[in-house]
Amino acid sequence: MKIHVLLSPLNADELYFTGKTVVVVDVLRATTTIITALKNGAKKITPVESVDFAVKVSGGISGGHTLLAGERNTLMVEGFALGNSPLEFTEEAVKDKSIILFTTNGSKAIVRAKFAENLLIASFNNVSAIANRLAELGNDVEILCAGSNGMFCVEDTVCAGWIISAIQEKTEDVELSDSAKASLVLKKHFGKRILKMLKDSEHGQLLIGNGFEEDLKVAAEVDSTDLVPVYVQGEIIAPDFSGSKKSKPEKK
């Protein structure tokens, strides 16, 4: 298995991902929020690249059971039902609902990788479950870090390092690209001080300044769920992989 980490979505165009196994990471906050929404009973999430497209799509999906959610520069888009804080996506708010999601970085990264054969959604919340699924698939892996406006983000790369480390615990046949090796170095440097790393990061500082410090605590939780969200035909769902022994997180 070869593992490569893309430190920004701008490092590859849509066709690059064709037929590949891809994991998208946007710790602060899109992938953390997506995982939270599905964990709390959301039916599906449709990621989009623009606010205008989100509004357009919402007119034809699931009637009154569709929620518009998303942010611009960390703040809820005016007129939307929800922003991009995982704390907003409670069971009461999202159970049995379809969600159309626009975010500054994460939803765009997911759409960019839409031609992948397997497209998985990851954050610190489901590291072990993601690693189990990737080991089960046995394919080469591209980990796509959403970054921030095309720029490198330390938190996404550290999360990529956690995923790589977890995969290495499950299989010996792993070959790493230079960026994958760098992700492991960052993971080892920050160790388990994830919350401190998030608070010290540029995007973490922006979120704290805008009143979202509690979101960082949710984002810092490692293996809080065994969900493995997947992108299929334009929608993110959470299939049940429990029938496979390999797909269950291992106890450490």
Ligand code: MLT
Second form
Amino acid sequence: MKIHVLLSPLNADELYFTGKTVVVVDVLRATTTIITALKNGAKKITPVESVDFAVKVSGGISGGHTLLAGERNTLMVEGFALGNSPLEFTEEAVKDKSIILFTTNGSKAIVRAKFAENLLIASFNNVSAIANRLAELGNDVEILCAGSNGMFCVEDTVCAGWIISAIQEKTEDVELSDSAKASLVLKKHFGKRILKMLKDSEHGQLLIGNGFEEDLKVAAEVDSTDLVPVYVQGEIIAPDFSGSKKSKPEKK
Ligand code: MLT
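Please could you give me the other form, the form predicted together with the ligand, since above is the form predicted alone?
Shown next: the complete complex, the earlier chain at its head.
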């Protein structure tokens, strides 16, 4: 299995992802929020590339069974039901709801990879579950870090390193690109000090400044869920993969 990490979406157009197995990571905060929403019973999430498109897809309705969610510069878009803080996506708020989500980088990165054969959504919250699924699939993997406006983000790359490390625990047959090796180096550098790394990161600092420090704690939780959200035909859902073939036994 070859693993490559795209440190930002900048150098890959939509066609680059055609037929590939892709994992999108936006630790702060889009993929953390998507995973939280599904964990709390959201039916599905439709990621979109613009606020206008979000409103169009919702048919102008936000409330009832469909909720518009998302942020601009980390703050809730005016008129939307929810922002992009995982703490807003409680069971009470999202159970059985369909959510249309716009975020500055994360939702766009997911849509950019829409031609992937398998498109998985990851954060620190589901590292092991993602690694298990990737080992089951056995395909080459592209980990797409959402980054920030086309730039590198440390937190996404460290999370990519965690996913690679977890895959290496499952299978010996792994070949790493230079960026995948660099992600592993960063993972080893920070070790378990994930919350500190998030607090020191540029986006972490912005979130703290805007009153979202508690979100970093949610984002820093490793393996808080077994969910493996997948993007299928425009929607993110969390299928039950427990019936699929067992992953290879762990390396001793
Ligand atoms: C993004 O997609 O850029 C982020 O999730 C921004 C945020 O809400 O922190």
